[in-house]
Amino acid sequence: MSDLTRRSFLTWTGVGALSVAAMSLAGCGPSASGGDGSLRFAWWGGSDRQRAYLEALDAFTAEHPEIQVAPEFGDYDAYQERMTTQMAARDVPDVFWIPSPAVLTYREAGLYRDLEGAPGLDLSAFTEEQVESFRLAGTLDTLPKSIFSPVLRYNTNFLEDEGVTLPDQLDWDNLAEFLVDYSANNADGRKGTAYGPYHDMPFESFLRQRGEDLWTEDGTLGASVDGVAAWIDWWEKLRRAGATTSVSEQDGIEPAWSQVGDKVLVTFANSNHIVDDAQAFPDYVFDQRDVPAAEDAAAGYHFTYYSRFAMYSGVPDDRVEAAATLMSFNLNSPELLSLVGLSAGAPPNTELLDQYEPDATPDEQKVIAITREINETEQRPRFEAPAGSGSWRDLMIRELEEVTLGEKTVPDAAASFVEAVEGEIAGA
């Protein structure tokens, strides 16, 4: 166990140099509770989310004075760095949020405790079908803390300025045509959108509409070279037509919202992002709708993403009930939801969402509306990113840089991306 260093874990998650068996040693030690015997609870987010959760944890302790909670938080990157160190030291928090690329990586490392029948865990608000959808490979070892989906967000003021509306039936072709026309003809020199093929969830929707999956049930890359190329090509045609901000204008492939939010008409995003992003530009009103759909889109292409959290496998049996009670609070507490809001996504507990809706902010109402709309669609199964694939977004950005610099063709970049991701998964 002493051979599993932070460096080797980073290698394993990035390029798959270590075996799953070796990595699983990181999850075999006892849980290290807070110094006063309190439960450790870890999450990520900015300062507003941190303050909200700290206040919510005070409410939890008031309701359960026998359970003290030691908070651990940081921004998204810092959180992952800390988890890496803690996993290598077998010093994982009792309850923790799971970064999206790491769901199966953490699982293969043995970090999750089976929650089936855990005392203190209240899942009464969920149907059997819902609980079944929470399982990974048939095991209930993670739960969704929030849900969201890919959307197309737009600036309603910019549409009104030009006296135009987005097509009622939005597909990829007519959206591209609309964005090119808007960029060429609007009076303020705005662009249709930011250059955004790095957006992961819209990319996944695009693939699913083609009948492909980003990840397969057996833990491989489901995206074909043709599918990846079609996605990049859609964006490249927009970029070359002047319908997107240039890579230099947006300071790289993956711009900050603050750099482009007042320069573009539409952007692809996750449904929850509007809550925080709209506040960055209070003079504008934003709305959102479902992503474009190809005319021949495969049935069930819609999906709802579960942002998950878990109980550490090393939690001693005599602390499981306390940890499960904290998880139940996260799933079911109206007070917590009233404090943290919907910036991290809508709660999977629809009863809780119904209670919250009358007091939701206008932007949160938009999150709720699209959540309900997409929840009602047909959805075929969606699978999590396999172990070893954690750097796939970086690999995509690398290929996009090559394309925009003119150093690779779109087909070559797509082939290189697929080859690199498949290699990293195989290496894990």
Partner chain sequence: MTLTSKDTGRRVRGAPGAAGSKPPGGRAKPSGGTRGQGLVAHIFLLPWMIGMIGVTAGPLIASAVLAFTDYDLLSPPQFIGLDNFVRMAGDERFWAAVRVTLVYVLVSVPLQLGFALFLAVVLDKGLRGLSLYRSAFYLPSLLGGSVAIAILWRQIFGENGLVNHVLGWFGIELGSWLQDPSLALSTLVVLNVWTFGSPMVIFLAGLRQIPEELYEASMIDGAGRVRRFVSITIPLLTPIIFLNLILQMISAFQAFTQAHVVSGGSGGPLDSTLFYTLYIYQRGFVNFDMGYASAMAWVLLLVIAAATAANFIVSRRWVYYGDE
Given for the second form:
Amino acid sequence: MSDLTRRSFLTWTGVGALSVAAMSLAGCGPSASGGDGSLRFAWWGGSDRQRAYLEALDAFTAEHPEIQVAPEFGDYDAYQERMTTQMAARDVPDVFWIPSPAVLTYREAGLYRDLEGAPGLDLSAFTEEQVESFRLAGTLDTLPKSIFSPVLRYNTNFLEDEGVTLPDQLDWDNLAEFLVDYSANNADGRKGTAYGPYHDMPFESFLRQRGEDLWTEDGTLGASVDGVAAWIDWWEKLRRAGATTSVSEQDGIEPAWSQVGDKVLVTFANSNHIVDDAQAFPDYVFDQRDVPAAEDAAAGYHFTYYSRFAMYSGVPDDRVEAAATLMSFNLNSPELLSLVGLSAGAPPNTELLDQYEPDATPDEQKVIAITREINETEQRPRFEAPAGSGSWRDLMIRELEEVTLGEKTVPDAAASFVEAVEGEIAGA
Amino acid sequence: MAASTLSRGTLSRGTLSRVARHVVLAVFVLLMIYPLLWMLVSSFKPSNLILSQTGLFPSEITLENYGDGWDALGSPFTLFLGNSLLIGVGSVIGNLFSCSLTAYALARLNFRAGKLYLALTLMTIMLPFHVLVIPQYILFAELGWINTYVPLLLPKFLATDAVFIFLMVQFIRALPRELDQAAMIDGAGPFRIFWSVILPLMQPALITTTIFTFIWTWNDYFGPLLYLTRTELYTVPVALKSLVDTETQSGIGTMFAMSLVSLVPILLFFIFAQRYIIKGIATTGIK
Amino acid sequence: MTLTSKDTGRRVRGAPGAAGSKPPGGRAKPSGGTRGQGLVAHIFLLPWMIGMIGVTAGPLIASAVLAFTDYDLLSPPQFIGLDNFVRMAGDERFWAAVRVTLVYVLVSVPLQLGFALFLAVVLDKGLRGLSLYRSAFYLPSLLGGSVAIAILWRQIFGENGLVNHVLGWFGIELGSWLQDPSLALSTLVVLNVWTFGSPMVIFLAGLRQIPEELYEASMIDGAGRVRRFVSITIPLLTPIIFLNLILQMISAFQAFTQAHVVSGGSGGPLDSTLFYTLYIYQRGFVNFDMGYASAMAWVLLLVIAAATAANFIVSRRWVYYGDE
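Alternative state: the form predicted in complex with the partner chain, after the form predicted alone:
Up next: the whole complex, starting with the chain shown before.
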């Protein structure tokens, strides 16, 4: 068969056409759209999380043999691309995780089912006060699958190497001073921190300490131009003093942790990130603490971020109970928690957290500690990002590029950031 | 004697020029595949050293990325390779069948709408995929074809890959008309001519189509991501993307390892297929 | 009967070999069935027609309609006339995307094609181990838009990457190319040239269609290597050069994956790698602004169609078909 003869062309085409037809008709099973009555559950993450959840779902099916679950999984970007397409086609999974900038966007599109009194939903582990805090504008249509807060994470080995400790009472000024000092004096040419004003959670804390909100209750940008400018300014002073890695060094405004993790002393992060991030640098021990706060910080500036999930509004009534049972399993199952751990955040169910603590890894213990510490604090309400604001972090990054490349002054960048975000919200 | 010196002189000059060409080519190849070499070396480093120890000579060598990556998604990686192979082969067959028929009609048959059809065909490759994908998804979801291979394969049998129609049209147009005419004089109809004259002559185009169809569908990401939501139906690119956690950047090592593993089948395929291009028309002649 | 290509007598202007093998007379256009081939053609076109009507046309028309609407993917589209097009005129990022894309098309397409043609000729024949080289040169194309590219490119063009390392020997100190707005686009041009494998394969296939006899005839006429390349290879390859030009131009206008992967989807720094389709993607999939994205897509279609048509018109001056 030295060349593609007509006969082999015919044969292969014919065989191919037939087998493809046969495969399409018979082999590939029913469609995803609940055609076979199984429950579609969608989440995101890396392969470790995928495997953990697959195992947990097996446990769920063992507990509830009448409910079959069809998992839909992707990494964070892929998940959102797929979800967007599915939304437009109204072919949405029955239970799904909600990417943080999309909470109110999805809500406005009517994707969520009201969960108030849904059969099979078990919220008994939560106080009435907690359940109230889950509600969005008075409606219980999403639930927190996990929670986290902003923290300052530090490399304990690097501190020891220099024989220094972070100030006990951490405010923005003494932290900046400490980082400048550290960068100038440490023996290994390390930097105080990575350039990090892109980070949304400490930014929100910074704003709340000034008495501003990132997002307001009526769905607008709460941050003032001054607030944004003060935040960028804090970072710019550090950067110009050589206390951060340069944008070139960290290859972008938003660096990969694996690239900067062994070059800097402290990093702003979410309280759960330590679980995965520490694994990238097994030679070091990391720890974390509450973010710095000015002495005159506004009361109740602390906050707990709810990473939410929801039930699709199009779930037929006869499947609601099954979907709610799966949601309850996500909220309350010690088995699930022991499989997935705290890498995506601590469970909002505090009893469950207590129960899990003895099995937690050393890094997870640090997540638990900070979660408890912040639970104790006074917290004024926080509001979700309104529809249309989904790309606000990209807008921030663009302004930061302008600033770091010397194309714009900090106040100008802050002003155009506010203008751009307001424009996107108005356009939505 | 003079003659033998001369011939030896030419010989060594010829050898010299051959060696020189090899050296130049080899250096060039090295430059081209340096990134891949780096990736290969990195895939044998412990995951946490890949970005911190960037030299080509690692201090520590491990196979863990390959072992971990193989089972990372709860199913052996062969499953994804198999899925991709199935879709790749199906697509090749579909494109060879449908595009050659279409191209022949557009390149050789005289009918009024021919030019219009070619223009229409070309137009379909000019619109960016991202504004078409949602209506397309709605269409296939309505038909209940999500989580089947139909949305990925059926279009190939319906000549929707306009690139290959255009490619084949250009190759057919490069063939002399006199061939058809000779066959026509022998009493052959359009189907005979297509089958016995054009198809064998356009072998290089068919092989090219085969190579590109296979490799492009092998690398296609967005379609399989949307249409195949079950892990056991994943194709290689979707599986690879799932290995890296966008938020924490963990899993780079396993992703490198599995990327290289998945390069092997398409590289073998290419090495195999390109020989047929090279044989081409010049050696096979026309029978 | 063995019909070699010599008997077919291509008409090649300026090819010495062609003169030696005269076409069998100025035979008239095919007489049989010029009219009657419409029906036959449509039988051949049946799969294409089903595909066009059943699969392609719907989404195509849908996107054309959406171009005149405000459509956020979640609620029904609202008709807004020409607003999307008016908005484009005043959209700074739109114009940034236009600039980036035009520069990319004008620079990377000729570079990539020149490279591909050169190597196709070098790797065509006459050296041992060519198939090995061909495969090695094709390797980068196999990687396509893989997620691995993002990391590889940082490794090469980052602050401590390979390129800066080499430049350092000559005393040139540069930061990360990917973070420098004046250099970032060039890394994507390099990426495109790096994956020159596809046009190279098409050229190789085209070279194989050139009948050996033409070369033999011209060698008898005493033509040298360069002469043969200029007077036989190039003219006979023009349909394929043209094909590659059109295909690569269209794909450069639509370049997406590589910029998406390398810039992490942002098109940064400072929109210096914001390709047109990347901006379409951002508007459509990130900002749920599919009406505007569709309008942008149709503008792109018109631009590509115009560029293609212009190429077709110009091609009459330099492309020689065997069927003419």
